[in-house]
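Here you get one chain, nothing else, as structure tokens; it is the form predicted alone.
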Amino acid sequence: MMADSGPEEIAVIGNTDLTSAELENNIKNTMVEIEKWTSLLRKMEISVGEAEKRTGKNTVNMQEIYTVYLIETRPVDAVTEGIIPAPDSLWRRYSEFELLRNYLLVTYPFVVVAPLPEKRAEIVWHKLSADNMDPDFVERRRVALENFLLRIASHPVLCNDKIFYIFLTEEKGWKEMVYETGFQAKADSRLKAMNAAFRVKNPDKRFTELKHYSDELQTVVSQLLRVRARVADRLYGVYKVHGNYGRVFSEWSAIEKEMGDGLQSAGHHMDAYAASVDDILEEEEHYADQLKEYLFYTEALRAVCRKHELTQFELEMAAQDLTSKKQQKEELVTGTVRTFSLKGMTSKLFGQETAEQREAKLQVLEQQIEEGEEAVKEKNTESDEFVKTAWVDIERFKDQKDRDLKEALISYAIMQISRCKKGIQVWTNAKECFNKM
């Protein structure tokens, strides 16, 4: 047993379970802070207007083929007045937005950071190319990136980011900014995590619950997206049978006199529902890629989810050691060992120490118990603190999640419905052209 509990009671305070009401009104007051703010959508239009493919120099001085992206910002009270002037405008690199949100993970560690769009095309039906400089790819990653820098620009923290509006504003000088913020210094490693993960003793269930989320929510979406890819190739060929139909109808016409002309009609229809199916699966991609975005946002999730095993890893060592200390202290004044040491045997060896050398050792843990308690009181406030605002970021993402998962499925079923209607209106045309042979 250990000589003092009070340490251990503190440890558990950064990890209490809130009562319901409790996070309601924590979530509540939070939000009437986070609606003082002023969304950077308000004051500036932001979009990416175009991709472009370069030839440069890599860091090794070699060759490179690489594209870069067009961000277009505009002042919303120069629109709004009738005047619509000239965007501002620079480009970045793939690699820049990646240097950008990692910058946002590591000094926003409570935020649930929009995730970047694929670097290559992932979990595609085959007759789409997975090149990175394919043109199709480009520009469904343009438009992803654009979506990432309007959730950055909309979240009630991020968009008063200073490094955040540089990024749209400035073109020089910005890789600098970031790196002297210092925040690569501040990135927690990954074995750290993993490590506060597995040794944590006191884990908060919301964020347990939320992490086994997480990770069910993306074994659920990449399903969902793979069951899109094969129903993809099928559609295809379907469609590309129809182009069949087309051809071996309009063979037919050829051959024959009075049949002719409802044949080469009906083969007409064959043949444009046959050519439609491009439009319809690029159509798709726009749906599968809005899935593809809260697959990666699940990482999303477990980054927040580890930073806080972090947070109260470290308060249990804090509150650990503080114990140990204490209980060091009661030993030293007692005389009294409670468990096996190595200052215990050599007491027995070499006797007792002097009263001086017992006093100035007393001395030195006092300072060291009184350096612990207020570190335990930092980790502990840090602990709460990250809870808090942490958990009002989750509940903020739950219901954007919510909100957006419904409408694109929605919108994919209506895409569906509309296109099965297209189906039986060829063939209904075609019945028409028989009916008139």
The other form holds:
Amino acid sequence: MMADSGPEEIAVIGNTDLTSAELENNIKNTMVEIEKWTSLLRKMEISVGEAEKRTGKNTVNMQEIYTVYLIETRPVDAVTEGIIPAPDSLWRRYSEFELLRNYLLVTYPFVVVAPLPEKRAEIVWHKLSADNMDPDFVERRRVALENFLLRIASHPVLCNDKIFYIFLTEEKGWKEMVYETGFQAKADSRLKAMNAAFRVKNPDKRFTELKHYSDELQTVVSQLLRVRARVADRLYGVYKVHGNYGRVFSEWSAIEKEMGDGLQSAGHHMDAYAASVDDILEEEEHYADQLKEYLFYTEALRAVCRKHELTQFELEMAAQDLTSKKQQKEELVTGTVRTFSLKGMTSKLFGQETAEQREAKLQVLEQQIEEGEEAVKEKNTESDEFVKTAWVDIERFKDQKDRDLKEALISYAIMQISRCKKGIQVWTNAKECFNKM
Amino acid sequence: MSRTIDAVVSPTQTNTIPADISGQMLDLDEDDDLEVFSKDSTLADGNMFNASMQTSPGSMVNQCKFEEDEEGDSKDIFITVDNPESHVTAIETFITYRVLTKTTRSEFDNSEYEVRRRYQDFLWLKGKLEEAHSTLIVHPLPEKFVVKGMVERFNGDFIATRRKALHKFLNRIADHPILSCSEDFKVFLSAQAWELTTYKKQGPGFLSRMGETVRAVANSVRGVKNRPEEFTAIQEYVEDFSNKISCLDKVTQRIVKEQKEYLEELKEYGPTYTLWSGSEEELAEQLKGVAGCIERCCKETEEQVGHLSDTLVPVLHEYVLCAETLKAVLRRRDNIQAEFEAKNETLATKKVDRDAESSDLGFVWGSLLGKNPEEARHQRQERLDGEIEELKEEIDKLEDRVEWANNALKGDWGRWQRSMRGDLKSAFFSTAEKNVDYYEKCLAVWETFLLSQRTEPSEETDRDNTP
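Switch from the form predicted alone, shown above, to the form predicted together with the partner chain and output its structure.
Whole complex next, starting from this chain.
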């Protein structure tokens, strides 16, 4: 069941009399509206329920083990008379998520597309497994994949995409559908363009700033995550060594008469203290995952900036081409040679052309100029469109980022508070025990 | 009842009043139930203070009773060890410490003494005390060199740690009812440097000390045969205790190490948030807030580690050394008993000898020397009788010695156990208290931050509500 959607495209604000601030505000308000009405989430519950292992043959016909994730969907208004129907479900593996994302990147180049969780765990602290088969890793990935789908489903533009909808609802034949859209060719040319080296003369300053920001964000968040992992490692060590107190106190209590009871119970508290760190660090891992998502988002930001550069570059090339053609025409008409050209040199050496030859050339040029002007107009519109739609999404992203990260920082503070409270409790208890010694 | 090791000694919890030799009662202001020792007149002539001679066990047992610890301000001697100074001579460089004594005890001529002592002097004192009271438990001295970590003797931390340990050492002796009466102790506290050097030279010479050592080794090789059950029990306990306390010492040092490494990483963590805040607008404040919280937690962590190093680590280390002292004391007691047992065996052998039929050999020799066989046998009997009498006298003395040694040890054992319990309890209690304090301070830091965040959302909700 297709989601009942509003306008298929983003409403383009054509009124240029507004100031840029008002323009931004209008965009924001429209975004909120659209989100309310077209968000797939309003119509559908989506969750990534479980994970399972499968075996099969890969592309080079070798046996492999991979994990599949269960995607469950259920219409929101399906809850009638208190009876919740069973959700529809299908299985997808990580590579299919990747395909979906690539398709979205190519099809909506002006959107900052939510990132996928990393393929392999990279920034880990030593107790945390980096093994793809490890149940904790799989669990955290499950959560991240669900988050990815929810991001797409709540995106005003992406949520209406048919391929996305089929990804959620039809297991078989989805891959073929994706390729049928001709996405592969677009993907290839996009890849080429991304890697090409070209210089843009007049990029929109905002995109240049955004590119710098995304580079900075990537650097600082990477560093933060690395140091955090080291801190977690050390904290783990501190807590766990206290477990030794538990053991020795218990042994020591056996040879003491007066102190025995106090020591024994103090020992139990030390054991509890040592054990408490596992949950504490597991929770912190969720915080790290939240930061990681935004670390990976920087790649999507850069992609949008790049696309803008490409569009702008093409516009500049078209404009340059037009200018040169016009110049050539002028030279032909006035007979002056302002720019060096082989023709000019040869005509100097071998004499002027005939009037008919000149007339023919002029006609060709005029044709080219007309085409060129069309091209420039097209490219201009394309570029403007892109800038507008991209910037709308970028503002949406910025707001989302600020909200999410603020919440993440608050939850981090709450985690620290919880850890401190646990510490107070354990050591207060231990203090009582020591007092009874 | 926690003890703090300050520069100035505060009244401690153990209070058995040492004997007042001059016959004057001590000033018992507050507590009526403080014990006063009965005095033996033999003390008046200062026998007790000639520590280089083994005191008569009988008189000792009469003098000092080991009573339960009493509360109260009855300390009459206050000692501080401070002010380490470095001295350079042609041959060596060494550190001296100022030892300041304030006392009202009448065996001291003055009420205040200020002397400088070096580590060697402390070692000498300990040796003398152990020599004179081989089965009393003398508090351990800090080691000559610290094996792990610091190699340099003149490192500031090393000197500070040593100073505190030396301070504790002297105060423990001052608290001890018997040891604090030692003449060597008095000289240590009061004599000027040259006086001490002269005094040290007195006493049994090198050869006689060697003789003692040889005897001790011989005794320990022989081994004790009938050790009383209670001392075996104590020995087993000491073995176990030694293991446990060494473990605790290691565990605690490991915790300090881990905590320090954690602190190092934490110091780098806060700045990453500050760095990030430079790239953000809306988030900058929150990020700086988090950075600030982490920074403040760093300070608290540093303090907590410091407390651990200053309070728990030295105490555990002391008791590791104590365990070794206890083992040595038990060995010495065993040796005393072994000597007694050996003498008994010799006596038995001699008796057998005397009661035996006259040996043919003796008869033959006697006849060779032209002696009357009857006379020879009679002479031999007399000789053996004399030897047996001598032996019996010696054995009596040794028996007394064993009894006294056992009583001394038993008494001191109870005392040691009490102070061990007190010291370890208060050290662990203090550590736990500091940890609670640490977490409470960190909690406050993060709660303040959270509070500052929660008040801002009022702006956010307004924005959401505008259509």
